[in-house]
Structure formats: structure tokens, C-alpha cells
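The data below hold one chain only, encoded as C-alpha cells and taken in the form predicted on its own.
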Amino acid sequence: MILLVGNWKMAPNKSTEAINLAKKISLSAKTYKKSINTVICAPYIHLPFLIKNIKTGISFGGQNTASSEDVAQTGFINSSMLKSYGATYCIVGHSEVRAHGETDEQILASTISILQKNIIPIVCVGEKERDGHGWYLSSVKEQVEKIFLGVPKNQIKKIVLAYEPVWAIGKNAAREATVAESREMIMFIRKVIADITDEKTAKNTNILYGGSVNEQNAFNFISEGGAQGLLVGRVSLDAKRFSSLMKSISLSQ
């Protein structure tokens, strides 16, 4: 089963035309239901309005939590708040979260605190920049290990991983990531894990890419890449093209 996570970010505007995109993703998801497990992780302002109205097809899920239920942090909700909305997975460590400041300690913190209200982490690793010498595949395994070390052990086995390379997003990009470059990093990752815990664990951990995925790119980086699953951005805010992606992805299946 491929998972495809959609990472809204700060869009749509309004709780109507979320619903309203839902929906008509909603009716894509049913379709290839026995192939893609389709999520879509909101802004959560908008998830009790997408929970209460879309029943079937999707799952959601919050794009960050603070690292801790303390309530003194200004602008920020906890994984209780999810819970209670009925998100069941969260992003976590994003690239642009990172970007912003927060350390692996905190992306850790907010994992455990995800695992104990029973949600799906969906963990973002990845380097800034390539370099000749290699040194990003260290910078990628620090990342891994925090996570897959501090985590109990018995709740490893419910972590998603999404491996971004931040070289390879958005409008900056330097270039689009190849599937050679996929597959390196997700076998190099796999390979972190199995030395941190055990091979079984390793191959059964859920690998997505996330860089600048769209419907042309998207089934090879499954097929040929490595990744069991895909962290699309803006292609996730087109209905029409978001259902294109998961035809794509099905027939790889």
C-alpha cells in the first residue's frame, strides 16, 4: 500500500474551499483505495470543518505540534489539540519548520508526544546541499538517529519517515532531485535504522519522498526510487492533478 500524504501548507484561505478541495480529492482517493492510502495534512484551523464533513476516502493530519504540552507557547497548538480534532497523523520536522529554528531535541520531543496520543509521526529528514565529499549523508544519519535512539522501542514500528532533499524544493530549487539520488538516500537511510535497531525494523519502516514531487515524476520515484510513499506539496492543492499523481502511482502497484 503506497502512502500519499498531502502537505497543504498555508492554503486554501477558507474552510469552504477546503471542503470543498476534499471532497473532490475524497472521490479520486476512493478509486485507487486499494492501491494508496491517501492523507491530507491541513492547516489546523481547518480540520474540524474537513473531519466533520469528508468521512471517507482521506484520512488528515496537523503539519507540526509544539514540542511539549506546556501552555505557555504563544501560537502553537499540542497533539491533544489534534486528538480532539481526529487528525491521525502529523508532520513533523519539516524543512521549513527547521528553516525556522527548531532543533532535532524539539522534532524528537514533539515525535514521543505525537506517539502517546496514538497519531502517525510522518518525520522529515533530508540535507540543505549536496557536497562532493559526502558530508550530507552525515547530516541525514544525525537526524535519523535522534529519532529511531530517543524514541521508545515500542512505539518505532509507527513511524513514518519523509526524506526531502531541501536542495531539490520549491521555487529556490536548485534542480529536481533524480531517481538515483532517491534511492541511494533511502537505502542509506534504511541502512542508519538497521544498525540502530534491527534489519526487520529497517525494511518495514514507511519511506516517503517529498522534493518537488508532481504527476510526471511521481511513479518512477516509487517504482525505481525506493519510497513506499510520496510527501507531495503544491500538486496536492489541484484536485485534477493530484488525481493524475495518484493514477500515476497505482499503476506501480
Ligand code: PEP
Second form
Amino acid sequence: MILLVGNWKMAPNKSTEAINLAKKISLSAKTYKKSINTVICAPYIHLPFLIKNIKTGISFGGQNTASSEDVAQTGFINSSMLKSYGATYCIVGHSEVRAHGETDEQILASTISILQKNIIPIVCVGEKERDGHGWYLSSVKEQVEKIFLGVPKNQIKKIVLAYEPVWAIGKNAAREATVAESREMIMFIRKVIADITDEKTAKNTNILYGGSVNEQNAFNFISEGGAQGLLVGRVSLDAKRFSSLMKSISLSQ
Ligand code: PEP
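Mind pulling up the form predicted together with the ligand next to the form predicted on its own we just looked at?
Every component of the complex follows; first up is the chain already shown.
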């Protein structure tokens, strides 16, 4: 089963637009439900409306959560709130959140708090840039180790990782990553997990690829890029393109 996660980031502006878009995505998701598990991570403010109005086809998630339940955190939301609305997934450590200063320690604490509420964390890791000496491997290793060494052992198998090279994300991406780059890094991440846990856990960890994924390149990231799923930004805001993407990856199963 492919895990397909749409990250709507800070769009759309109105809840009515969000519901219309999710209804269209839900229709396509139902068509491909045998091979694809579709999740939409929407802005918090839309989540209650989405979860109330769309009961089939897709699950919903948040895009981050506070690292503690201390109420003195203006502008934040916590995992209990996500749980009470019925969110079943939550992105943690997205590069756009890390860019605002969120640390590996906070990302670990958020992951633990999400797991405590029985929500599935989608933990994003990825290097800011590639160098010719392989230093980028160390930065990803550190991010993965922080999570896998810090989360209670009995919760590890619930973690979903998303490998997102920061240089390949969004409209300002330097370029798309190649399938070979994705495959190598996902293999490397599995090795890091195996060294901390064991081979079986590493093999069973769900690792997604994200970064300028579209209806043209999605199939290859799944069939040859080593990913069990995809984290998709811009294309998840376009129901037609997202549906074509679903169609293409369903053919890989
Ligand atoms: C993302 O935001 O996680 C992402 C991968 O964005 P995009 O698909 O637009 O590059």
C-alpha cells in the first residue's frame, strides 16, 4: 500500500474552498483505494470542517504540533487538539518549520507527544544542500538518530519518515532530485535505522519521498526510488493533477 500525503501548507484561504478541493480528492482517492492510502495535511483552521464533511476516501492530518502542552504558546496548537478533531496523522519537522528555528529536540518532543495521542507522525528529514564530499549524509543521519534514539522503543514502528531534500522542495527548488539520489538516501536512512534498532524494523519503516513530486515523476520515485509513499506539496492543491498522480502511482502496484 502506497502512503500518499498531501501537504496543503497555508492554502486554501477559505474553508469552503478546502472542502470542495477535499471532496474532489476524496473521489479520486476512492478509485485508487486498493493501492493508495491518501492523507491530506491541511491548515489547522480547516481541519474540523474537513473532518466533519469528508468521511470517506481520505484521512486528515495536521502540519505540526507544539512540543509540549504548556498553554503559554501563543499561535500554536497541541496534539490533544488534533486528536479531539479526529486527525490521524501529523507532519513534524518540515523544513519550512525547521527554517523558523525549530530544533531537533523540539521535533523529537512533538513526535513523542503525537505518538502519545495515537496519531501517526510523518517526520521530515533532509539535507539543505548537497556537497561533493558526502557531508550531507551526516546531517540526515543526525536528524534520523535524534528521532529513533529518543522515541520509546515500543512506538518506533509507528513512525513514518519523509525524506525531503530541502533543495528540491517548493517553487524555489534548485532542481528535482533524481530517482537515484532518492534511492541512495532512502537506503542510507534504512541503514541508520537498522544500526539503532534492527534490520526488520528498518525494513518495515515507511519512508516517503518528497520534493517537487508531480504526475510525471511520481511513478519513478515509487517504482525505482525506494520510497513507499510520497509527500506532495503544490500538486496536492490541484485536484486534477493530484488525481493524475494517483493514477500513475497506482500502476506501480
Ligand atoms: C513539501 O512541502 O513537503 C513539498 C514537498 O512541496 P512541493 O511538492 O511543492 O515541492
